[in-house]
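Below, in C-alpha cells: the form predicted on its own, a single chain.
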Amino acid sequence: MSAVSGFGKALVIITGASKGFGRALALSIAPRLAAGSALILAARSDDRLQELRADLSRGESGLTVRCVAADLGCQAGVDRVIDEIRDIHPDIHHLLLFNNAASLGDVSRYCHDFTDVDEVNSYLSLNVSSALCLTAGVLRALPQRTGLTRVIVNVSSLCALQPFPSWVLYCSGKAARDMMFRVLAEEEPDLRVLNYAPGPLDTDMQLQARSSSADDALRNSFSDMHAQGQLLTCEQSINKLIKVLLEDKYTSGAHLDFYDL
C-alpha cells in the first residue's frame, strides 16, 4: 500500500460509526477507496448512520455504503454485521475492520461499588466479547487468499496500559482487547493487526469523562486539558492512523499511541 494509491478496492467495516472517531474515520477513509469498494457502517443509531451515508454520497462515486443499525452487545447485532458482507464482490484487494465501538461505562464509581455481575457482563459484552466475535466472523467470511490483504484495527487507549482510578470497566475492557488482538496476531501471521490508541479526543466520551469521573484528580486533569485546548480532533488522530496503515511498517499486534508517531 502507498499513500498515492490509497487502499485500492476494499471492504471497510467500521463499528461505532455514527459519531465521534468512527464517523470521522468513515469520512476520512472513503476518499482513499477505489471504485467498487464497500463501506459497512455499524452503530446503534440508524438516524445518525443515515446522515453519515448522505454525507458520504455527496463526495464519493463508485462506493457502496451499507448501514447496519445494531446492538453489538448481543449475538443478533454481531450476526447482522457479518450478514452484510457475505455478498460483497470477491475481487476486493483489502479488508479493513476497525473495531471502534466502545463505551466508557460508569466512571462515577470505584471497584468496590461494582457488585452486580449482570451489569459488568453487559459492559464486557459490548466492549470485549463483540470485538472478538465480530472479528472471528469477518475472518471466517473472508478467508485468506492470494491478492487479499486483511487488516484488523482495534481502537485502543492509554487505559489499556495504565490504570485510571474509577475507570475499572473501561481500563479492563481496553486491556482485554489489546491482549486479544495480540493473541490474534500471533495465531495468524498472515493478518496485519494493530492496536491504535488515538489520544485524548474532543468527543462526547471525553465530556462524560471530565464531568462524571469519581476521581477528582482525573476529572480535573481532563477539564484542564479541555480548557487549555489540549484535546485532539478526531481528524488529527485519524490522519496519523491512516498514514501508519498505508506505510504498513508496524509490527503486527503492536500497540501504537498517537503521541508515539
Second form
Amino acid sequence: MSAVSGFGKALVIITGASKGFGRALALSIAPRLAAGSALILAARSDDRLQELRADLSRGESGLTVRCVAADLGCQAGVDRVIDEIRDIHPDIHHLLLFNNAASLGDVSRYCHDFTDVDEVNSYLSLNVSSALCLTAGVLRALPQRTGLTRVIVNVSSLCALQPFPSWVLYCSGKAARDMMFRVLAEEEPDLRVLNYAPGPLDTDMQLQARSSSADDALRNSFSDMHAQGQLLTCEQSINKLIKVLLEDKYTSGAHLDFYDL
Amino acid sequence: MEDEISPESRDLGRALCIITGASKGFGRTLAFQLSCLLKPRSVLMLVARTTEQLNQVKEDIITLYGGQNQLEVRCVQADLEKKDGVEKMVQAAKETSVSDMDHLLLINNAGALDFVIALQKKASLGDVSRFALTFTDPAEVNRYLSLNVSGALSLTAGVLQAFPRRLGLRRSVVNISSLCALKPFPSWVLYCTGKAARDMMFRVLAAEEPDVRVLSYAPGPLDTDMQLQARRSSGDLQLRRSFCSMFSEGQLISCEESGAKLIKLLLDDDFLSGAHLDFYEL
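For comparison with the form predicted on its own, produce the structure of the form predicted together with the partner chain.
Once more the chain from above appears, this time first in line as the rest of the complex follows.
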C-alpha cells in the first residue's frame, strides 16, 4: 500500500455507523488503515454495530474496532465516545472524525406546522449540537502535535445550500452544520475541515425522502431518481470522498459536493 | 442619502405588527419607526423578557403620538427560549383582533450573542465569547439554539397558523439576520451557526409559502448593547480590535438609519421572498 492510498496508522471515528453511508464508510476505509489503527463506531443501535464489527473482522487484522452504542444528543453519549479514545495507542499519524449521524426530521410537514419548540430542539440537538460537542471533545482529547494530522469531516448536503419545501429541519440543520465547521476551520488553522455533500445516496434516508416528503414535486423527483437508477451507491460517493481526503488539497472549511468532483 | 419616510403617502396597512426583542436596541427602534406607519386601529405587539423595559417603550410611543394614530400597543412578556414563552406569545397574537386587518407583519428580532447567555447562566462577569472547542456540553448549545433558532421557527409557525392565508391579507415575516449568517467569524460559532440556520429556515418558508413575504435583513453593525458585548468580549483578539476600531472611528450604524432601510424594503415590497439583504447593499 503506497503512502497515498492509505491513511497510515490512524484513529477513525464514525458516527451513525450502523447503516447507510456511515456503515459503508467503515467498510471502505478499514482497508486503508495501517496495522495499529483503531476504528470507533458510534450509533444508537448496538446490534447493528456488532454486526458491522463482525463484517469488519473478516478483513483487516491489526485493526482495533470499538463500538459505542450511544445517544449523541446528550453529554453522557458524547462522553462515552470520548472515553473510547483515551485508551487508543497514542502513536497515530492521522485522526479522522466523520460526523455522519443525522436524521431527516419529519418531512411530511411544513414550516408552519412546527409550532412545538421542543420538537425542533430535539432535532437540532442530534443534528447540530451533538456534532459540535463531539468534535470539540475529540479534538480536546487528541490535541495538536507534530506528526498528527487531524481531519474533521461533516457529512453535509445540497440542503445546506438550497432550501427544499417540507424539509425545514433538515435544511436548517445542514446549513447550521456547514457554518459551524466553517467557523471551526477559521479558528483552528492546523485542522483539516471538510463539509462533504455526498449526493443522493441509495439509503434508508432516501427511502424516507421519497415516501414521506409532503411536497409533491420533491417527492416525485426523488421517486424518479430512484426509478431511473440515478441514485448513487454509498461506495461511489465514499470513493470520491476518500480520494479528496488522501489528496488533501481542499481548502479547510470548504463545501465540496460529489458532483463537483 | 436615504428617503425620508412619508407616513402620509405610504404605510404598512391596518396591521398586526409583532416585534420580538422589542425592549431595547434594534427592536425598540423598529417599534418606534413602525408605529408611525401603521394605519389607525392597528395593533403593535411588543415581545421581550423584561416587563419594565417593554412598558417603557409602550409609554414612550404613546407619549410621542398622544393616541392620535389610534395605535394599540400591547406588551407581551415572554421568554422565547422556552416552550411556554413561545406559546404565550402565540396565544397573545391569536387573541388580538384587528378589524379589517390587511397586514400581518412579524419581525423576528429577538436574539443573543452566545456569551450573553453564558453570562446569565454563570455568576462570573467578564466571560469572553468562546471558541468552538470549548463547547463540549450539548445542553449549553441546545439552550442557545432554542432561543435563536427553534424559538423563531415555532413562533413564526404559530403566528402564521393563527392568521392563515386569506384574500386581502398580506403576511410578511422578517428575520433579523447578519453577515454572520454568510461568513464565519472566529469565537462566534454559536451566533454564526444560529444565523445560518435561521436564514435557511426562512428560505424554506419562502419556498413553501409563496404568498408570505419573507425577508432576511442583515442590519449592519449597529450601535447597541449587543455591539458593546462584541467589542468588549469577543474571544478572538483580531475581531475584538476590529469592533473597537469600528466604534472609535464612528463606523457603527444607528438603529434608526438601519431601521429606515428595512422599512423602505417593506414599503416598496418588491424584494424577492426569502432573500438575504444587507444594509450595505441597499
